[in-house]
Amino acid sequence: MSTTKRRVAWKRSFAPALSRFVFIWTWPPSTIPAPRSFPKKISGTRASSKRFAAPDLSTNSTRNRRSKVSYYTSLRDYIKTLESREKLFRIQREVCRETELEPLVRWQFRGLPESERRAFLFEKVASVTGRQYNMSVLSGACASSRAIYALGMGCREEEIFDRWINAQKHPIDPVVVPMGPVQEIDIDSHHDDAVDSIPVPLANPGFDSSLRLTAALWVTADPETGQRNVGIYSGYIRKGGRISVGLGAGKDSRIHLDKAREKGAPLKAAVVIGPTPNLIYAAASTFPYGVDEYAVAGAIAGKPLELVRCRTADLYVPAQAEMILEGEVSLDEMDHNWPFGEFSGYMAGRGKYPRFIVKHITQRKNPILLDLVAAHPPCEGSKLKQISTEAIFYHGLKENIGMSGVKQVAIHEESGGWGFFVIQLKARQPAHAWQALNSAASLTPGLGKIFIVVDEDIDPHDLDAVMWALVFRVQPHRDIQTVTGRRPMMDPSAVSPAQPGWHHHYPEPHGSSALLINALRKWNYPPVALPAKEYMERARQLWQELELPPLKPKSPWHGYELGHWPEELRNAAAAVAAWREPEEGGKKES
């Protein structure tokens, strides 16, 4: 095996001043098993060839033998799949990260139809003080469309769901490798003009005060059990390379902070810039304490992820990852932020956020910065959050709850993301419905402020179909409860902005408040009053052949029975049919 030795020194022409060192860099690296510090489900073994393989969607995949799947080795690489699937844009003229940016992005969410957005890949970014920066950013890559998330999940769009499904019954645990492109170079020293070289977008200029790494994934472990937790938190960037990190009450290294103060000693934690798409898919979702992010993301891309150890910290980031911010998450220092646009589609008040102190600082040569569209859906952020917590709900309902008859579960991206949760049900006995909905209510208390429970014969991805199942499937006195106790999620209805810290803030004595709506029908309806399927699918074809423009269906596009249809009546609408008098004799329907 080959070794590169590298002697790196930035220069102040286009980075701070640093500490010459020296080091050897290999690559490939040998898998070599988890340390006794990991958590039991991590393991330094390759996965079965019997999980679920990803088709190949990049010619310049790695094929891995033992597994026989391919997946994205980096971001790099999944890039040039964007670009070969007509799903990027390349901007090579110089865009000012202040104020041109993300608008120029946003244009995509407010004037293009979902099937014609792309990623933005800028590479060449400036200041508005006329600085220029040497990383390019990626912007909307993870999740503008649909189609652009089956890219990043390694499958075809119909079969993102069970993809879901599958990384949850199945996680995938990682390997620990001993060097990896990330650690290519090491900054030891002036870690603040590092932090400053970034080139963070300001999201929503002309009232957004924050700059805000979006895609950024925050690793940490537990104190007392060493269980990891990596997620997606906000990283609120200040002059001078300071950082804070916006952790939530409920968030799981949130728990992390707590238990490290308890203990007296500052949480250690690794910032994970520019990781290949199934981590953010898994780290942006909300999955039960204790879940690995990084076992999840494996399964995504059915086969393990790569770890290697942070230079300062019993911590493990991904070995093919653009770039690690290593540090402390200090228990004293607290930093005021400014406001910021949230994932309501409204500016979030400002906050208090303990402060993350950099130790070190780890990277590849000419790193990239991914960022994520965030805010008012749609966006990235509404996606993601979408098509993952239906899957997480579903798997919630279904596989840990041990309900039968749970047929989908659809959350619109209109809500955010996180807000309108419609529940397909088979229900097998009068209370099901009511099962369904306190079972969905109670998964976990800030997601979900209004839910639903239709039939079968209802899509409840088309608020179409759920509204028509609203109006006449429902009687409000009767089919209506709320339930208190929930978290507000940053919404301004729960709490009023002109509150210092509204939108973190738990409204005493009740909290917030959910919807539960069962919209079941209650008895034998009529039949549904379109043309039989048979005369649907004559005129279809009848329209095939007129060359007519091409039809997408939306369900019901045929009528059917709903179990009150009198014989009498039947047999009436098939002689009118028949250009033949329906018969008069028997009970009469009014």
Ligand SMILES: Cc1cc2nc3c(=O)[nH]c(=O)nc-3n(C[C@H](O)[C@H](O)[C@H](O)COP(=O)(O)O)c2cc1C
Contents of the next structure:
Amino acid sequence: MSTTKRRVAWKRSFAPALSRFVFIWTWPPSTIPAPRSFPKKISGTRASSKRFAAPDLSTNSTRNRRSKVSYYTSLRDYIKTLESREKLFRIQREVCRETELEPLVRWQFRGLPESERRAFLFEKVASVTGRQYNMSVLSGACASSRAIYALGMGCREEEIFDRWINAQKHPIDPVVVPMGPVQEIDIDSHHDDAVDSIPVPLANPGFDSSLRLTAALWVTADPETGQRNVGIYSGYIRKGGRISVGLGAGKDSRIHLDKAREKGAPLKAAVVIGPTPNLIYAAASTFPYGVDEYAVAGAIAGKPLELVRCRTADLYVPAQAEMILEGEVSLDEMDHNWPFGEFSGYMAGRGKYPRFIVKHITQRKNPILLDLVAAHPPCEGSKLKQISTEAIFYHGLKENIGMSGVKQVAIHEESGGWGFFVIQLKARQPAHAWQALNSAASLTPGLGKIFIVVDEDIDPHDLDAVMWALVFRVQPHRDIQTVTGRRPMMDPSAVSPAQPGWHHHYPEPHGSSALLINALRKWNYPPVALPAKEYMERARQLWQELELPPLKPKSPWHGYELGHWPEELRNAAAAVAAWREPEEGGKKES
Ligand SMILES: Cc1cc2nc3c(=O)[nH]c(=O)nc-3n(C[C@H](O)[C@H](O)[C@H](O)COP(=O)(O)O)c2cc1C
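Could you please show the structure of the form predicted together with the ligand, as a counterpart to the form predicted alone just displayed?
Next comes the full complex, and the chain you just saw is listed first.
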């Protein structure tokens, strides 16, 4: 690094002033074409100087609370909140990035209840070679638990869903600022050394043979329309600072790359390292093509994201991030990749990925590497996918398909956050069940292996309740269908891992398949066989008086009628509860 020319572009004395005032650049400058979705209106907003105080949990109104607090100004600001909420382990002893770092964090997913999981800040990272890194590594900070995810959203756990719905309905366009801390230092040569200096951890030592940048946000623009995309795609780092990008088929930036190939010009890209968590949440989410993740992230934060222009491309990156790698995705140079752990919980196979050629790097002083714990569920990857996909599918079914009867969409994290969907539905007519199932399966061709619709009395998030519905509200010959033509997502049941590149194959001629299950009651049922509500409520009072252990009620916690319960049987039950003989008579029913 001694020969690396570093230019301090950010006057230290100016930095504190900038964090208080945001200068809005005139946009678009006449020489730079504006991406289509880019700020529609630039108002002279000032960034709030208020730090994000941990949400005031005493008030019930999201709107009121949001007007009182402002979102994190940077990843560093967020770390302070994690620490003050006792959601951070600060690790000061030296930890090896190849053999110790990820296995240590992984233990909390394999050995602690979710409520006890925390983020880890590794302050002294070394390599097996003995090399010491200047960067610290923050892992598990975005989605180790629902509680941490809520902190990252700047809200309470029960507000996460509403915030996601609001973010889809009311995105907030970003604003461009003239400079930001992420451009404090410029590295304009010896990029390989600079990339080598990033302490990217090895996720699954013993099986992974690729170091993987997991929390890398790839910013690209559609070569035809200028439409921006920001997506999390793994960056595979090889010795000598080589990076390749795992752009999956159908992903938005892959569409940009394919269009760039057609035009014969390399695809400019910027890799963002260390943004605030709202951007991680937006970039890991599968929105319809054309949605600007920066605007969604702005809506999560309740204020526009501040962007700076890259040094070498007409791409815009978060001003407050930790580091930016600017460069080009090569059209012809592909790197052979070694296997790595995938969201299915299994190792993926070997593959070929396009090479990313770094042209310029900007960064803060002492940047922090943000890492996401991915692969075997539960992990941050499965939580990220689960939470936003629930909200995106709910929004898609209600707003795009117009299914007003959809009450909830639940995805179970064990399916990698993308595989097992349960839709709670109030069907107005029998065909609604199949409309919901077919529509959900068609929203994204690779997402979802099993789709189930359940009635309103089934908690879709509770697998015990779902299982009960599957067994007693379903006749397989009548209520189950399979649909084909789907894209298998790294699914070893679809293509044999003995085939080279199996994890990207579309098995001809029918692709992979998904299961659609209509678990709605097809007619009236007898009551649920639990004590009626009034008896359970009285018993709960008694429970408390007896000072028995605290209860966490699980639905259903009382019996209720489901349409088939003749008056005679209702009366008989009431009579026996009052120690009277039930009266015989009227129509006999069982
Ligand atoms: C930790 C992590 C790593 C990911 N790696 C990849 C990857 O290498 N390739 C890919 O296509 N998607 C990857 N994804 C999934 C994408 O982030 C997700 O599909 C997102 O919707 C992509 O953005 P897009 O919809 O704008 O294409 C990853 C997600 C997470 C959370």
